[in-house]
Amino acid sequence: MEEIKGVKTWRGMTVDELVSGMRDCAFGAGRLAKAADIYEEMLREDTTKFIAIAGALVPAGMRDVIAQMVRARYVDVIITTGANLVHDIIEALGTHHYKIIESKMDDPELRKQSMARIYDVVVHDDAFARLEDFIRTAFERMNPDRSYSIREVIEAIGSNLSDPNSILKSAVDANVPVFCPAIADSMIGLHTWIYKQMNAAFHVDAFDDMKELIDIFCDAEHTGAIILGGGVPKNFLLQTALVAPPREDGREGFDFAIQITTNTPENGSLSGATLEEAKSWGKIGTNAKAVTLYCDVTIALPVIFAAVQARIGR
């Protein structure tokens, strides 16, 4: 047992003092400090870092900082949802997102004004038209006599974008490759099958980018998984390590996990799942360094990543 002895706070303290000081709380508070201080040993160990994104979390303000995760590499994979790579588009094709206060939140007045709501942030639907017109031409310059994964298409989509706050630019800058399993599930997905009509030679095949994770994932002298929310990305990062054959030493499933998320675990999502869980399956390892963080990852990430920033560059 560890006693409690609680944060202390004093002008002009950084961020990084805020964090180290948690580490003695208890509750989310001591959870934050320890994602923190697990993220810092993923960075100065040999570890290839997974980052796993859902939820609309670039629509909320998040694009910059995992933008900047990236272009730094303090991640090397991305997995996350189509929802969050459209949105990246759409910002980085000039169109943005603006936050609505609670008082103005009608729903039908807003359809009116060709605006959609997601939560308390609204984009108008001319980003969506303009969404459309750049992934017709990004597709137009691809080769239609090849088949492509997904992280092909990702990848190809990604060199058309020069804005260098892209999450997606900043990945294909830094040759950090992007997976998106559920891409059908987005407006990507929906206006590549309505190229498809138009061009049916037009290929992806959805099965091809497992190959590729797995053999990132046994390549990796140690593995490290960065859960934002849950979902398709969480799971189609975990599974990788059902696949890989355990490792000399013994070790099996990932040797470092965070996870940060909003769900709890007692109506048995995915979402809500602990890591401890997840060691059942043999897809976090049992000595592996782990933890999860209820939170929001629009506050948490910041923080912590705010924090190692300051301890790597120490």
Given for the second form:
4 protein chains.
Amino acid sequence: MEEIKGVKTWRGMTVDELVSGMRDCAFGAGRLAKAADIYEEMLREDTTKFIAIAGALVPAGMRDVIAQMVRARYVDVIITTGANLVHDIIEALGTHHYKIIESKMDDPELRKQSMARIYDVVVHDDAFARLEDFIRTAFERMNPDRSYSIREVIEAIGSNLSDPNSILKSAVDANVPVFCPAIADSMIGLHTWIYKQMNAAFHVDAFDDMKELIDIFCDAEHTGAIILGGGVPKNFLLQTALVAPPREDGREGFDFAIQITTNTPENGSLSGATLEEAKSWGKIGTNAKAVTLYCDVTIALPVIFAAVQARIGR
Amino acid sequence: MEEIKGVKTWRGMTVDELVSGMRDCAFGAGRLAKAADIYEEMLREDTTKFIAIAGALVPAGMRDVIAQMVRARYVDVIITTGANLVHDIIEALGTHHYKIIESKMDDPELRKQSMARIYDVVVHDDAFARLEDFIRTAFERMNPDRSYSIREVIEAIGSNLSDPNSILKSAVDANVPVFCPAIADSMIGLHTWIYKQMNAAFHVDAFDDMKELIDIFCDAEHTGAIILGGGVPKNFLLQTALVAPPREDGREGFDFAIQITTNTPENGSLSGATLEEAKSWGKIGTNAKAVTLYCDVTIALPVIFAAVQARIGR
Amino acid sequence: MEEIKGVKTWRGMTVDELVSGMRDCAFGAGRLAKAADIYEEMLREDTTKFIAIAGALVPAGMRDVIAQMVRARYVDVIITTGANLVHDIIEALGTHHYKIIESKMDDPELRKQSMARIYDVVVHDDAFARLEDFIRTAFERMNPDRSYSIREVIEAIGSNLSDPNSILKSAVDANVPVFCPAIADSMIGLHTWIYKQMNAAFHVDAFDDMKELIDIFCDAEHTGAIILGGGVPKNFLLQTALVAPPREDGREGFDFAIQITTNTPENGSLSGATLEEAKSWGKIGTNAKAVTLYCDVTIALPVIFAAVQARIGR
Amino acid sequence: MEEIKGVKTWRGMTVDELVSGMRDCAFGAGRLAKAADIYEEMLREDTTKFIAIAGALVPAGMRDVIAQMVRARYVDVIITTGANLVHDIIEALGTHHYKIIESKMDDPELRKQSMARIYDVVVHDDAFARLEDFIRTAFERMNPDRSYSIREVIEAIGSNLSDPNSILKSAVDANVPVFCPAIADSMIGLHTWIYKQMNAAFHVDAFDDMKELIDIFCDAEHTGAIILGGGVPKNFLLQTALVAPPREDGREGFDFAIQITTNTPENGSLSGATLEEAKSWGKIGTNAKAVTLYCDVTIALPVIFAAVQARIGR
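Compare with the form predicted on its own: the form predicted in complex with a further copy of the same chain:
The next block holds the full complex; its first chain is the one shown before.
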């Protein structure tokens, strides 16, 4: 049992000073400090770091931070929803997202103006038209007569980007593989399917990525999970640990885990499931350094990253 | 503006009497009544009814109700997570889920006993071993030298079941197609991949289902969405409406929509996004009959189904 | 460990049949069944039943159900927020609450129309003017030259009502004391203060109710807590058990407890605190029959009451 | 509509740099930046700043930050739950709160060890015994033969403290009045009642504070509300604005409002009600600068305070 010591603040304090100052606090503050400490430890150890990205983080403005994290190898593997790739590419193509006052919006009116809403963000339908052209062009550069894994398709698409602030472009440049098991559930999935109608031999297998991901997990000295939100990325990430055989020293599951979410367990969903529950599956190691931070990712992620950057130096 | 009239209860009242009695209430009660009314209207109209199923509904005991809904054609199309199929098949094979007191559990201890936990439910690892054998046997009955859509793979698996209380078996019997775009994110996905290692020609395409789903949507006289939880099933369902062209009379998006969730919009996620927001995308029609009921699905679904059964008569 | 057995539904099923059928389900369904079972047990034992009422239940249409519960002595003591009393009296005086579509409202516009909003309910300012007249008249009938407890003030106000569907009138008729420790935080509090300005000797003590409540608790054979929402009513109710000395047989804290809320523990608040946590304070007995049902009260309360009415027969 | 620009981070960045960098983000990040901007504006204008404090902020480690805010006159009026005063005094008396791992606790076991739990914090019962002695001593220094307002009682208690990190002591030193309308719902309330049993003339009126609070509101040039959590403090604060007459220039309600909560509106509660809804009551001005930040207060409050400290310079 540690004595609670209140956090203090002062003029000009750095993010790291504030997060470190929360170490002896409880509730969310204590968990925020613990998340930064675990991330720091992950980086100081030889850890293969897997990040699961759900939620509309790109529309909300988290693109640059995640791209920075990728380029600085704060993550080694990305598992994401298709939506975040879609919005990342849209920005890379020069079309933008806009913030609105969500209590003043009229959704039928937005529809008439061809503006699609994501909470307090809108994007114009033109962005999706430009995406369509880009995806088609990217596919036309690929060899249509072979089968691809989803990871390979995403990498091929990303190699056509030039924006260094793009998460996908940064992943391609940094050799960070990007997995998206539910890619059919996205605009990229739609345009891939449309392309397939005219190129019958273009085949994307739904399962080929599993081996690659499991191999990366098994080859790792230590494994770390950074789970942003829930959904398929969280489950697919944890499933990888479930499937991988135990290590020689008996360890199974992730050695480190940070979960940042606003979902809580009471509705029984996977998205809100605790990391403790994951231990019963062998997905998280019984002795893992793990914490769930109940916080909006758009607040927690930049704060944690800025704190750890100060400690690690890159 | 309708005057609020309190709901009254009496000894021996039926579920339908209670739900109907909530029509002039507000908050969750009013929405529960509205959800039942919308479902009733969906059934009385010529409506193709799509259900999106997320959350661990089968482990929680919702299997029978959903199977009943399928057999009675309260749903015409299912879009689900792989997890619900996995747990449905496990039960169909005779292995069971068990309820525990979740404040008294010790997850490392459960791990030692090979019991995997889903909130206040556990299942023994043996269940997954039996699942593996079953999936492999089902695949061995399939022609390995062609490409399959995920829907076809699921149907082939389901045709090997005999349990009438199985959601999947009921869907096969009732000719209700089952879509699972993120099937790689499940035990079925894992065993499919394992089977593929030994049967190289066995292809499952990640995208082939999109056409089938869009065709069903376009062929429908009216379309209804029943969204349980969020995640990929919700997004894939709404994406279908997004992609389908407008109808001759100008309608676009779903004509009816019922969303039952405990996720709320403030974290910007798709899972918590409102049906109003979906109108800005053209996913839900501007004039649609739509309601979001903020309630645990395991409470709301049986209540709504029982109420509507009384009205419809099947 | 109990085997999970799915709930089934059928045409014309009663509320009690549905709730009982959920006994072998998990998540919210299992807890709903358990809440009804605990309430039934409370009623069959010699139990003094304390209900803590927070949330805008009266505006939402729960007034009749709670009044029924009071008249049928399903509750023996009420601890409430001032708001529920205010809205109960407003209805009793013949002014009404109205339901609106909350996605179509414009709050500044409502202000211009003198309509105050509570989520998807509105009430006209005139209702509060009528309340003011009524409260003043009620005070004028009281002896201004003595000190009152808050409970006595509430009872005096209630004795001026005639509406049998009023919670307060029902409590007066059924001899159920009504406590409201935070009455200053309500319109009644405001009008009480205004009255005091002109009647300097009219004194309402902030603390006199504590003894009465503790005595009721100590005199009880068994004690049961029904907690709707959180806030002051929940805390004041549990604090009563904290303060009361242990019984001869060593029991301390409530013997039975049902909590219905949508608040969860992760933000550390009292409102979301679990009943397990309350055991560490001695507020709930270590061996108590207790359950927290995570559900909107406007759905759960009528369902539980209707189920128990069928079993108890009144 | 503002273009979304991602936040960037760098080594050694300050809290203010990070919060300012979130101005063009959406979701929680955008609201965090807006909250800091509104607070800064409040401080630069002649604004009487009212803070409503709910939640177990003191046990979680927020005591020092709030005391700093009080001493630096970032707040001019405090409305709080009794619990925060209780825990603040406990710390001032030298007894401490301790952090535990909440997944490893056993509440009946904690009870045996006389440790009371608040989520992941525990405190020993001895702390409450010391509180009792302190409160009694403080009362013995008061004149028993007059009536007190609750604010006066709290101030009298606080004048006996010497700890500069105490919120209450800081309020006494800075002449910041502390209101606690639900004080009966706390240990202080309990000990006040016990004292009253032996000092019959010691009256604490439940309503006397209303006038003082309304006068402060009416005398203000501009008014600002900082709402931490919900419950009675939030309602009592907003009720003050409801009751105060409009100003000469027609303004009514608070001019500025910042709400930090994890409660959302869907259950109809006051705690989760939006600031927009408050405009329909005239509690928040139609043209007010207002924002709700959905975030754990223990994270958001120190971040906002540190950011504003850097801008304001004290």
